[in-house]
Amino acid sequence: MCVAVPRVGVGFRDFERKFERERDVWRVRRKDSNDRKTYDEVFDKDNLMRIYKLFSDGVIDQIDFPISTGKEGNVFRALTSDGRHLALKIYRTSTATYKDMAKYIIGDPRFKGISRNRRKLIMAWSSKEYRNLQRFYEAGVRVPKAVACHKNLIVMEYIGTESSPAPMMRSVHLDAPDEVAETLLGYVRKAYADAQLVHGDLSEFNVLMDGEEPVLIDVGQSVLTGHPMAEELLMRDLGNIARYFRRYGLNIDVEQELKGIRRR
């Protein structure tokens, strides 16, 4: 479940004023009005209170810069008090598009009784991604290590260098595509057998390249193998891997891979 530690630390008003100055700097750098509107939505009053809790609990000490912007939320690089980099994912609660969210949560025994109320779904989704990260990681599947979860915020391992976040697989040329493909297929097998999870949206958009090593991200939609959609999503994941690696001349037999996974 999400990390919950008693709140301590500096006053919220001082934090809010300091944080809003930092936000204004980010907004000035982003000239697009939609980007500026996004920052205002992400850093509304409720989210500032939740971020403040992470600060006062000592989970993070500073928010560094934006890493990515999505339809549902944003990811920022953060720093701990001892200078370690982490990633902070903030799901938007006001304008995020969550029309398909319920189908990935309903049917998951970990979230029985979750209503279709928008905010409750978003909080459940955040908790689900956090718990999925833990399951993948414990099974030996390379994902960002989960650190903390509070409401619609997730803190996790930062994947990247001092100067920049790791690129998506779609944005790089793979020097050893056969090895990367086999690693990804190994992740799918291990996730199914050991974590009892199916990623559900595995593609070149949801894989980061940490040097030559692929790292799976965005696991909120991942479902347990007993979920009604698990087989459909597993087939889609394998199909996406096969489609992507065809550009490198690799021929991945999806049906054969599927049979191998089911036999484990």
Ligand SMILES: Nc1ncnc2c1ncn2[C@@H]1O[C@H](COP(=O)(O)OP(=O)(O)O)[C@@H](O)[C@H]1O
The other form holds:
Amino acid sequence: MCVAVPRVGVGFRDFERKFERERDVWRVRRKDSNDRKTYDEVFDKDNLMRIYKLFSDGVIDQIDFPISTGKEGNVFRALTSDGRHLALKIYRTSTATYKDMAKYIIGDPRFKGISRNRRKLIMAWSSKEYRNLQRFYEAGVRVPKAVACHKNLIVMEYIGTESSPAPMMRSVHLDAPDEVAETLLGYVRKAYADAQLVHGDLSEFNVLMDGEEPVLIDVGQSVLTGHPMAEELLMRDLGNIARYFRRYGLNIDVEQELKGIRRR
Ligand SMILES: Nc1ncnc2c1ncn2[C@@H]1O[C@H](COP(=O)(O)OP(=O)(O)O)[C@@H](O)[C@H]1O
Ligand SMILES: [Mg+2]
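For comparison with the form predicted on its own, please write out the form predicted in complex with the named molecule.
Expanding to the full complex; the earlier chain stays at the top.
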């Protein structure tokens, strides 16, 4: 649980100054001008105000360093005032890669009546990711624990060590691939049976390795099992797992897995 400590006395101006110093340090480290543009987009006035809100609510104290710059958003490591690490995901609201979002949200009873307005859709998307994180977590599927959500910002448990974020499954060699595969299949079954969720973008890119333990991330697109696309996505998720583990000589029978999941 994140204990929020409301902060008194640090106004937005002070925060902005402190924050801009941190940001400038990262910017000069990025040689690529596209990266810089991304930074300026992510830290526009609106987002800065939202980060300030997290700051003044005592959720985070500092943004430590960028972990990832993706198509739809950026992930940073953040620090709490008592020195704990958290991850902050910021969805970009200005660039247009949102064509696909609508089809994952429309048809979800939790977001009935959501408009197709891009900004609103992105806020709903973040809130969906946040709620999905909670739902997976409560069902006992290992995901980063959700800490806070504000507009297009999500704060969650940081997966990694003091010095580096946990690697994606795709970039490590697994010593016990059969155990990792079984854990992941267990997650898929549990998510379906106990959280009524299908991840929907499960692959070696969205699994982080916390030591030997896989952690599912990137759950914005995850849908309830009643969603019109749920079955198709479940099949694709299982297919991706089977494909990935083939390199370790493991044979995962997708049809058999599907049958098992549906029978429960
Ligand atoms: N909770 C977290 N702890 C540590 N690193 C994270 C965390 N969440 C995301 N990341 C890092 O950020 C990257 C992008 O996150 P992800 O949620 O997959 O967003 P997207 O793929 O949409 O850019 C991940 O591959 C991972 O390296
Ligand atoms: Mg991802």
